[in-house]
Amino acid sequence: MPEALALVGIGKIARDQHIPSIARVPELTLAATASRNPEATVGDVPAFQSLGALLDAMPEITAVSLATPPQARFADAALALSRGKHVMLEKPPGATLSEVHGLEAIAKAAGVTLQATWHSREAAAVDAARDWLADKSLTAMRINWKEDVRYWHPGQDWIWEAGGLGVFDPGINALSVMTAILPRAVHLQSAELHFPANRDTPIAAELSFHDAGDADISAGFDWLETGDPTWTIEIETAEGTATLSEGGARFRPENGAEIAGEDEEYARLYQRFAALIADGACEVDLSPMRHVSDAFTLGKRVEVAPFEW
């Protein structure tokens, strides 16, 4: 019998990705939704204005997926876990590392699944890039992750508020891919963060990482890129070069066949969630979030022109 799943946060990402992906996973069924907006409903699926009201009315719910902004996610996640519900967290999994560590402890005590998701790791060619790089001598990696905030987050002021991450909202996707494909761990060495004069979070960032093998690893994030987005990772090794592009959907080695695939990131996340529930397991990798936290700790702040929608 499929898990009765509640989806919390019925915004753009929920409608574009979560709802159609849940429908593709037979082990899950969308049984209820919750949103502060009373008009944010999904067909005839029972809708509530808070997770608490939902769980009180529908104790048969066994799993909860949280697609709300990270600043407000901890209370709902803690509530669901404490009531014995399995929980899936949209990226980033929380506003702080400590919050997510706290959720891990609650999940362990309750004996339920907690999954911190990184959807870009599920892009079609990420595994191929990781496998290609595994036996090579990395010399350099350059990440360019640039897009138009007005297109991807139209009018969403929460991303500019403290805890909203700013350009690290997409940038953390790049870092999730980087940490998935690198054959060894790296740590942040320096960062420069550009903050609009009227906002609490950065609109651009430049990062440099320390690598034990002396590879030159850097990342550039920009939220004012117009036109088609640039989501590219350029890889140099002693054995040749390769490019992972389109957010991880396409991998092109210098000498070899190109690998590409369709967008199935969220379907794969929900398939993984169902498998974790069946196995009684948790999956919480915080390495992308640690790099973002380090950037805010180490980063040089540069004030730039105000941002207006």
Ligand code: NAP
Given for the second form:
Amino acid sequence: MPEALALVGIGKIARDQHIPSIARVPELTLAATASRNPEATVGDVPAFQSLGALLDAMPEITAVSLATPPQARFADAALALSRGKHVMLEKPPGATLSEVHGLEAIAKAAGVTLQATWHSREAAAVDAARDWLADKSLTAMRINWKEDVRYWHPGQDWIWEAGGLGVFDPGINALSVMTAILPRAVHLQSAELHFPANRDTPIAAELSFHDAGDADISAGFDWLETGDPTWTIEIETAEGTATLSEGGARFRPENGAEIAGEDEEYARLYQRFAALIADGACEVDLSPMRHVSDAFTLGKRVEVAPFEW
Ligand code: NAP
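The form predicted in complex with this ligand, contrasted with the form predicted on its own above:
First the chain shown before, then all remaining chains and molecules of the complex.
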């Protein structure tokens, strides 16, 4: 019997990725949705305006996927877990690290699965980049994650509100890839965050990391890039260079064949969710979010021009 899955937050990513990807995973079936907007429905799938109402009406639901913004994540996740449901969290998994530690404790106590997803880690060439780097001596890594906020996040005011992360909303995707491919842990050494005078979250950031092997590791995030986005990681090693581009979909080593593939990120995430449920396991890696949290703690704040849509 497939898991009866409820999807919460029927917005951009739910429609672009979650709904079509759930349909591709036979171990899951989309059995209900919840969104505050009564018109945010998905065909004839039973629709509710809150997760509480959904769970009261449909006790047969066994799993819940949350595709709401991070500020709304904790309350729904805690409710679902405490009612014994398996939970998948969109990235970032919460508004704070402590929230997610709390969710993990609830999940373990309830004996259910909690999956904190990082969709960019599932991009087609990320595993190839990790494997290529594993036996090399890293000397430098430069991350450039730059896109036009007006094109990629049109009208999404939550990204400018506290807890919405601002440019770290896409930037955390880069950090999820960085932490997946680096052979060792690094920590933030310095950062500069640019806050529009009228917003609570940054529009640009520059980060520099300490690496035990002395590699020069840095990242630049910018939301005022126009035209095509740049989602690229340049890697230098003693044995040669390589580029991971298109958000992790394409890997080009200097001396070797290019690796690229189709976008299967969300289908892979849901396959993994089903596998974790079958194994009775949790998967909660907070390393990308720790770097973001460190940037807000350590980063120098610079006020820049107000941002208007
Ligand atoms: P969105 O469309 O602005 O929001 C998703 C849905 O969440 C909305 O349709 C809204 O539905 C509900 N919502 C909005 N604010 C809420 C609040 N304060 N409390 C409760 N519900 C709220 O955002 P999105 O782009 O889909 O992003 C959602 C999450 O997915 C974010 O964490 C984002 O980082 C992640 N993500 C987005 C993308 C992307 O390309 N957009 C890609 C990967 C991951 P109702 O008003 O009907 O409740």
